[in-house]
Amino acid sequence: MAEAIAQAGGWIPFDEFMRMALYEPGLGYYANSRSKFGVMPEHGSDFVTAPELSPVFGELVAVQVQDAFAHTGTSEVWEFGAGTGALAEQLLSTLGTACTRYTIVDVSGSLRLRQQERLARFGDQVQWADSLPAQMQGVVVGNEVLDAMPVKLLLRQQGVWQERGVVVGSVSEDGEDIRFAWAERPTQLRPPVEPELPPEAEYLTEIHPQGEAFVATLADRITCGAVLLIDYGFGESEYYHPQRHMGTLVCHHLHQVDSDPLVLVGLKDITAHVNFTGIAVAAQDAGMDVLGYTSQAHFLINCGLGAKLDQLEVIARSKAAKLMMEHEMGEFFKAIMLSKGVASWEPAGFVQGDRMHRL
């Protein structure tokens, strides 16, 4: 990474610091063997994810793929970040045979391991894929994708905007302890929305365009289908209001949070929380549909969630109700369903509680 700044000139922007502390092949937190996912610290893990917290939420995110099948008339998943393959799992369970191909893009070869060892049952249905095919069909799910995908940071301080990037700050006699820094840089960026705070106020936020333009990439790829994806974020009047002026940037690092992401670099999880409005307006300008969003809370109890509980001994009934609760992921997490090539239709996980006027 030193390196890299410095064939840069000195300076690096964030979203490039982000994908190499996360994707740098053999070093980056998601491509090193370091266990990432799991409910406990003391397991060597950093966070906890849905499938992992309670494989109810599997079988009803399997509801609305369903129900996607019937109105595209496909049969395929596409499978996006697909971590320790807890979802793929609690999904092909449940699907069964309408599911024809279930194929998994995940730039991590140590997890690709841990899912083919973890699906290998499903044989042939399964498949792994580096990268998009020129045209595909069936639909498409990211579970906290968008979250792990770099994102430009931007520092206004007495009324100029900055593009905040990184240098590296110092450097031991040896060569062996390197320190990262922060530095900024003027630019042309901006947010989407103009902060209401007095110009003399320093607000810190971030921009992603690489989501968006990951959005744009699938629509562009998918004749037929549609799109599903749950992550944790807000629409764009939330997202950059004048109390979030210090940004939603933060690490995870055995189920600690911190905010500075320039240590223990490929040992913990950067990620920034999402534009929902951007992710929208991204689908909508590449010729996609939005057909819903909501609150993950909603989006499981419009699948089934309610008779789901009822239906499960105590223990795995709390695990499963800690999907819904407001405290909890319920509302922290936002699901949002996009479709191309098909007539627009009213999705399972959207029928009631559906915030699209808040986006």
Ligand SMILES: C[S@@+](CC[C@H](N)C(=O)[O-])C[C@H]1O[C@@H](n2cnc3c(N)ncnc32)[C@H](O)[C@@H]1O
Second form
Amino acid sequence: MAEAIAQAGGWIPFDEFMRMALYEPGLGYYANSRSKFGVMPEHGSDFVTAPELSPVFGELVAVQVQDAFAHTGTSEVWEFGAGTGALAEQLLSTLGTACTRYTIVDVSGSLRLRQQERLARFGDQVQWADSLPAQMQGVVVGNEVLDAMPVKLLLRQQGVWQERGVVVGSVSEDGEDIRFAWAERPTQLRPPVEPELPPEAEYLTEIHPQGEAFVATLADRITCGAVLLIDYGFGESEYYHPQRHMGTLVCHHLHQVDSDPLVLVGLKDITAHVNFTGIAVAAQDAGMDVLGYTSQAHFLINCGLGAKLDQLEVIARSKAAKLMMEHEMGEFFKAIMLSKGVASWEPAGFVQGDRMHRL
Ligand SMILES: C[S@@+](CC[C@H](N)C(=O)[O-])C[C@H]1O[C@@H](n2cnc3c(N)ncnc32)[C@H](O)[C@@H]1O
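Could you switch over to the form predicted in complex with the named molecule, since the one displayed so far is the form predicted alone?
Below: every chain and molecule of the assembly, starting with the one above.
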């Protein structure tokens, strides 16, 4: 990374630093072989995701996928950022032959190996793609993939907007210990909403050109289908609220959260919340319809979580209940549903508690 910074003239924008820290082949956080996903730090994991916490998550996402199959007349799933393959396993087990092909797209080679091992029993029903075909049909699913896409950092100081980037701060005599440091450059970039703060107040935030470009690419390639994205985030009025004046960028390491991505590089996850308004606008601008936006709790309850909970024994029930509890994943996480090339419908997971007006 120090070499890349030197080659770039001594400074790289933060999104490039984040890309290398997470995805540099063999070295980046998602490209190395550390465990990452799991419930307890003792097992070397850093965070838990919904499909890792409870299989009920995938069983209920399958309800939405089936509803989307029926309304789009398609039968293929495309999963982006499949992690350990947990959601794929849950979806494939629940959908059975209703899913004719399940394609995984993941930028991480080491995770692909874990997915292949875990999903071997599904044989040819599952395949992996390195890039997207010119045209695709089916239902796209992505859980916690948008938050893992590199973001740009913008800092307003004394009323002047700057882009935050990274420089080499110091190198030890033996060249072994390299410390990175923040450095800002003037920029024409702006967040979509100007913060309602006095000009002298310092304000740090993110913008998400890669996440929005990802959605635009999906819109470009999908001829007929739907997209379901679940992640933590807000609409833009909440995202760019003055109270959030330090931004949302955080790191996860051994189930601890911190705000310094410049240390333990490659060993910590780096993530930012999703601006769902930006995702919805990017989708619409690229020709998709936004069918629904709601909290994960509402989404899962609409898909039948209540009846599922009644069937579970106590430990499984308490894990599944975390998916909807307000102080766990229920409110913090949102689901957004997009479609392309089909007549709009009210998707199963969004019939109650829709929050499109909050986008
Ligand atoms: C936080 S993990 C979520 C994993 C899984 N979906 C889950 O819920 O457990 C993020 C995943 O997204 C993948 N990823 C990040 N950017 C991606 C992109 N542009 N295309 C496909 N996968 C991506 C990472 O390699 C990783 O598998």
